[in-house]
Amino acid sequence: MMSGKDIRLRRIFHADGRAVVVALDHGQFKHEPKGLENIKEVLSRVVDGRADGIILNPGPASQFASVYAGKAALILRLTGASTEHNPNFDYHRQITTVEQAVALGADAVLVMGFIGGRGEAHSLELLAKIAGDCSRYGMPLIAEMLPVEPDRFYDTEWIRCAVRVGYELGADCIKAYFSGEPAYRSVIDSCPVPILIAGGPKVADPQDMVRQALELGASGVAFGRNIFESNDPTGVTEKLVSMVHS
């Protein structure tokens, strides 16, 4: 018998295991990030790409349900509350709840997790009470793990280490960044659930680094900038689904 998670998780992951997801969820500590200006606009164009989830905050979840609904799956963000002028960014809040995500036609929520700044224990404890919720509700977990470090950004143990801690506290699926080391296979064989490959900054060639991602073994991609930003985002997520799912 499957569970209200297999089911949800069934929107997100095609039958062969890989998603794609567009991260549109910048607004809520970046003021109108650039590609976000018109956030129905960039939905819509993602929309028309085939993406397979879409991770929206509370506000444009509830207004643009039009653009998704029955389209792409609904990732509702569920912490945030720290801006890019906070100092201390990696001390975040809970903005909304599961029970708002189950009434808002969500398949999955995120939370982020940060390993090595002053806000780890709070966010990872944060983490695993809104993972017992989610088990409460049959609502999927991505967890979004970062070291909170800019040099760490890309280190290969740092990683392992959050991805690990993530799916320990309870995450159905992990969100991280992609080191581009062969060695970033043992991260994937350190986690027994998805993990979503993180763009970070705007790279000139992302699919480059999705081939090397999916080839060690990754389940797909979770891009933000690297589409929104793009002159054209139905074109690049038509190309990142074609490689995902090829």
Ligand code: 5RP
Contents of the next structure:
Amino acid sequence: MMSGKDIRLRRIFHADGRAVVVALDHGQFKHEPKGLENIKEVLSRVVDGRADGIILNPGPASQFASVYAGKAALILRLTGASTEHNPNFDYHRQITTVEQAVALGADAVLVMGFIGGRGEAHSLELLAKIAGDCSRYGMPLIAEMLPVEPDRFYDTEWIRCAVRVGYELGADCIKAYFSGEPAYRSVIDSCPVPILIAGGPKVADPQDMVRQALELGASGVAFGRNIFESNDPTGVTEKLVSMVHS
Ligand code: 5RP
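Okay, that's the form predicted alone, but what's the structure of the form predicted together with this ligand?
Everything in the complex follows now, all chains and molecules, and the chain you saw is the first one.
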């Protein structure tokens, strides 16, 4: 018998077990992120591009439901409370609850997990607590697992540790950076749940990164800036959907 988690996950990961997720949650950390000034417009364009899911903070999730409902799955961000002006990058707190995610119609929730900084213990404790809430409500948990030091963001060893910790604490799916190395297969092999590749800063052509990540076993992408900073968010989303699901 399928559980509530399985049913919700099917709305994000279709029959091929892969997904294209678009992250539009940057406004919680940055004042007017470039390309996201009109979030409703971008949301509508990535929905037109047939994104499987979108990551939103509670405000836009509730205000713009008519744009995405029935077309793209909602992944609600549950942690934040730390802007670009806070010197402690890993100072994240819980900003809303799994119960609220249920009320908003979410298909999954997303929680940040930081590795290696002063905020590590708090962030992992919170991740584990929310994993318990998710189990009670049948809500899939996506853990965005990040080494806290920018010079470790793309370090395969650190990413392997980060994704494994996310899985061990109860995540159903991991969002993590791609290091671009063949050794990334060891990251995938060490993590029994699907990994979606996070995008990072906009690059001229993200397709090579996506192709490599899929070949090494990633289950898809969770991209933000590479989509909403482009001139054609619909076209970029369509291209990713065709690569990921072909
Ligand atoms: C918000 C985030 C993003 O969800 C994540 O970083 C993916 O977006 P991008 O592809 O722009 O890195 O955590 O700040």
